[in-house]
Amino acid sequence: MSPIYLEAAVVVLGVFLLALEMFVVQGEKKILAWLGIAGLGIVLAASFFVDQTAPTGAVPSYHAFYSTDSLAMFFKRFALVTTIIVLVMSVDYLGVVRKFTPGATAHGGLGEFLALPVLTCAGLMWMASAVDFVMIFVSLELVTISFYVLVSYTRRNAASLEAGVKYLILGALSTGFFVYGITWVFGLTGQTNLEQVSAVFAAYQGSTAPLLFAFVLLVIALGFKIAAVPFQIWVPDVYQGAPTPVAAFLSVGSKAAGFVVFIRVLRTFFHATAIAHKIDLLLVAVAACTLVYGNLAALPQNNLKRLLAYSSIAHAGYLLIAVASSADPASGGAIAFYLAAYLPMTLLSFLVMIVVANYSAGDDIADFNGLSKRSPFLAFAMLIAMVSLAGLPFTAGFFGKFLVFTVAIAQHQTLLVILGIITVACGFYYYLRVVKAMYFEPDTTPSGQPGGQIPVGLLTRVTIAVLIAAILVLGIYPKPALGLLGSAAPQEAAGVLRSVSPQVVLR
């Protein structure tokens, strides 16, 4: 079977629900969040069966925008697990949707909410398999419109239709970027396949200022989609918000679709030898000012959700040293185990946030005081999210950082390790204030009333458990973790791991 029946299959799911959403009345809802999760789950399953070898003979047409290397399957997968962990969280949300939508009332109004993220994983699953310029802008544009509407979608609340104009905005105008540089690439190459393109770039013989020009303009608008400074001034205000499960699905899932697009450009224009050196400039200076930005930002914030999205301004960070360090062939391990490991801890933040939320009507910090002694399973699962977050050692956080940290010495980034571990120390700053108000504040709501216990549903409760796990296992014993995924990790993942033992982690 063919990875692209992948993506087919998820659109047909996404389609079906939207039709189911007609015939399901009286509250019940949450089947389609249900029906959503086992339909990804069935599809995140098969794609360990896809035949991912090259086609020989005659080559569908497809494969001249569509490819099934193992990077390709990797951010499938990502994108898979991704969407249906935003599923269990939006069952939990779905009490605020009702509140604040028209026409949300338990005979209407959330199927769209269930159903669009089922429709933007099909497009971020295509944009790991996309290898042609109008292919990486078709499955942008899907994704991007979905979530056009998502952040917007809770029209009652103002915090929301304004998080939702600014994001259509500044979407718009990085798509206007998109596509002049793609433009300026088409007319210096007449192609728009990658591969074709870094062909002619390898023999270009021209003038560099176009071929610099071009590059800047794809950076500017895919800056905007992994949230790189100076691109991300929309970030607080959008993830603040918009529903907490958008917030978290624009922070893992359509992060992690930009950086592999940005992966696949950036190898593109590196074969143009003449404007190398000046494209690493470039890289560092924006992973500097993005590490240096994203953290500093973060210290004095008194609402997670905005603490949260600065955090994941200085992880794009972090993962843009691994970018400005691809010279190393173990590059690619380390921003692939990076998000692997962004993952869990960031999902499992937005989770219990979601769950505290509901009880306390609120997501400032506060909100969380005497948290241990209302509910230590969320308090004790929160914590493992902030020092991950943090990167304290035996967390997944902390060996992503450590790969990250491990080519760029190799590769002599200077400037950038020594940021780097600077910021880690702000991090520890800032995360660690959640942990204080939840184990060494008086357990009183931001009113000032005692706190009492905060229920949570099974299904959320195993989806913590797991990642939680998920979260210590990769920060403890990361090898055999990472080759669950099968072929889906890129190949430089086992090579990094490989060539780093976890015994001269722990020493």
The other form holds:
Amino acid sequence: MSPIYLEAAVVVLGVFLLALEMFVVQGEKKILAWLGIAGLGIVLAASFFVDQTAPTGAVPSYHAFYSTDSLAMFFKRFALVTTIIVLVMSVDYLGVVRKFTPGATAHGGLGEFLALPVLTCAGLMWMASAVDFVMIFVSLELVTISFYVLVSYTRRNAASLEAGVKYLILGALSTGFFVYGITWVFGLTGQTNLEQVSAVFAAYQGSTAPLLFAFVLLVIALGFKIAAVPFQIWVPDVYQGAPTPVAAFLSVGSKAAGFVVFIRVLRTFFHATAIAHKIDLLLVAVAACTLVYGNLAALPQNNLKRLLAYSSIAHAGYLLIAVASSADPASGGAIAFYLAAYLPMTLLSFLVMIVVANYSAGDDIADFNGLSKRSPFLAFAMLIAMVSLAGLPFTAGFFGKFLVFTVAIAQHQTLLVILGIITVACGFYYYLRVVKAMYFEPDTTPSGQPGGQIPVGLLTRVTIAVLIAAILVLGIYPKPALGLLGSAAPQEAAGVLRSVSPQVVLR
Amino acid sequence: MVHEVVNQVMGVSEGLLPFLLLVPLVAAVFVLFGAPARPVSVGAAALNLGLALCQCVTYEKPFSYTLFDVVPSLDLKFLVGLDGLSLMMVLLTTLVTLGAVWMTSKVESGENAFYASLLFISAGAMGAFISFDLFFFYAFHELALIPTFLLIGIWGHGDNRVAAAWKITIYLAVGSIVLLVGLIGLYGSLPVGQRTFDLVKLRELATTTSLIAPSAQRWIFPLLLAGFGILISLFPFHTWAPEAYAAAPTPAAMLHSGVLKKFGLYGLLRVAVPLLPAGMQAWTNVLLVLLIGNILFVGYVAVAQKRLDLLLGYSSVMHMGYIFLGIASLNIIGLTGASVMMFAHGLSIAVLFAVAGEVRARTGTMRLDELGGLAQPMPYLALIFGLAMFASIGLPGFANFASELMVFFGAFGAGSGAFGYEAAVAGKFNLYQIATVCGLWGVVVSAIYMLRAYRRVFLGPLRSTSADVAAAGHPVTDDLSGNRRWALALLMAGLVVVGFRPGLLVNALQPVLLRTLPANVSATTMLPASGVPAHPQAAVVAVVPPRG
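Please give the corresponding structure for the form predicted together with its partner chain, as opposed to the form predicted alone shown earlier.
All chains and molecules follow, beginning with the one already shown.
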């Protein structure tokens, strides 16, 4: 069975949920989320049994667009896991959605909020497999347009609408850049398939200016997706305004899919050895700016969602360190592991934030004051998430940073390593501020009942426990995970990234 | 027959090694989940001390084994082991942990979290000392960071506690990340194919070949020195220490100043000195200048202190200078002295902080001008403080004396090229000898501030600060009572035993430290032949007071 059925199954599931919504008017809409979680879980399980081998002989035509390599499989599973957890969050978030959606009764108007993430997931999975610029564009737009709706879903909330408009305008702009970049590539090569584009690039003898121009256009468009500086302007406002599960989805799913496309496009352009030096320089510059901007701007934040938005930029910076060190064969593994570590810790912090925000006035850091007394469990979960984001040993985040620094030092990226040292120290400060609020400050919830316990639903509780366990296991005993990745992303992402053109190694 | 039994016991005790780490960790988790905090913690600490003593008794030669693989492609695995140096550190850790947990007085709120944090700190230190793998060696030390942050921030003393918690955490985080870069740089500078995090392998490779190119060593070493230096409170990175120790709850101050701070020194001895000899030589002069800052500058700062807790904090920073001096001297005597001093200082500063904490609990103040005459109501605490103080100054009979003596002999004889003594006799002091003289003067300085503190706190007329202190429930007249006397007596016993028989430690340390020294360095910087045996091992025995 070809992996393409996975996407088909997810699309069918999404449409099924939409259709089903009409018939569960009387019941709780939560059942849609549970069905979605169950369905995606089944697809996730099925993804381990699909036939990954590329077909030989009479190749089905879609294989020119659709890759089944292990990089693709890794990011498909990544998208599935992310979506499942986002649906769990949505269940806890439904009350807020209801409050800010006109016409939404206890029974209606919520179905799309649960069905759209499933359709987005299909888009993310296609992005992971797309190896043709046309296919990349279509799947990218499927994801982006779903997010336009999701970001502004709580339409009685001005912030959400503002976020939606900002995301729409800047997203459309970046799409424009992307299409324009594709046009230039097509004009240069007459191809849209990445492999054939690579072949033309490898033999390319002409002027380098159009190549660079096309590359820069594509980097701008993809930089928007992965929130790299200077294309990050939208991130804080959109994260703060969007419904929290959507912000989490943007921060993890959208970013990871952006990175897989980025890796594939980069791999193509590395075949053009004439501009490899300049690509390297550009990557180092973008990585440096992203690191510095994300971490420094996070320092004064008082709103946790905004803090996590800047943190998401900062982590894009660490990932870009590994991308900029892509001459190292281990860099692909580092990127994959970093994303795998980034998933549980980011989703855990968003999940805890949703639960806490439900019972206090908002999602400022001050709303976490004294959380250790109100709910030791949630405080501990947040502690683990923050400590992992900051990168303390025995958490997933540390191991990710360790691998990233290992490849960066091996590639003598002195500037990026020095910036990395400074920014990690900044990270300790702003992540531990949350810990300080939870543990040092007295309980001062404005909404009353100080000392009141925060109830946590069973599904949420289990999800939090699983995420904590994932963070600790990835940090203490990453061997099985690395083994899993080893058969998946790294060789593809790393080996192939540069191996065709070893002479491009800068140093 | 007997041999077999011995072998079996040895095998068992080797197998017991991971339990040194597991016992505090498991106890911490249990306490966190609601087990009775104090009994479980004290029990775990006592059990761990038993395990450590068991290792001491059965220890014959260094051993190490892999617990599990982590990243085979990087040759990264969880490798545990013991040699003389780590055995000493394990003993120190368990002793101070037991002392700290035992001395913990009633915790008003969140008792379980308090004890769990203490146990996590102890487990972090223990893990660092028994890991023979660079990665885990590093990672375990970081385990203590968050518990320290929480202990100081939640249960600390004074209004300054949150600021102090921030300061220590950011300082240590920066130190750690610099250190991490240094360690990864070290790993990356190894020849391809020999890259490993395995310290045992690394040391073997380092003895046979020059493993890392000297040019690489020269940029890796300063990273390690800065990273470890921040953790050790090397001048001028020391300002976090006194503030944090003053603000920390007593057991946290005991554990941190007694044990955790030694991690950086241990790392220098374990990683920097053996693997980066060229880097070490290139940067020795810088280190010597900085450690003079530690001894003299911080020493005088300690003299100026008006609070007992800050004074002890600065004294602890100052004494790091002596240990640095021993390490910098790069000969067997100096290194042995530095190692023994790590043990001695760990015990004495823990006792001093414990007594200071008791004084604070009874009088409600740490200001020297508000204290006085406490020897009258609390003779036991005064006695213990006096003993620990004399130990800390370096009076004979305590481990500190033996170690200081070795450090001074080692450092004075050190220096590149000509034998130090001859140069000194010729009237040409090298930087080592200048540092040694400064160190000797530092002993006088430490006597000044310690004795003055003792007079201010314990002698003179009793100045029970005020009625409101008594009203606040501070039983000014109580001496340390009951079984908690034994906790301090235990720590003092360690100091006295090693003070009278330093050979106990020296014999275990020497084989390790001899292998630590790069071959060419140890050959050129031994004591001169005149009168003193040139064999380094014999030289140490000649310096150390006769055993028994």
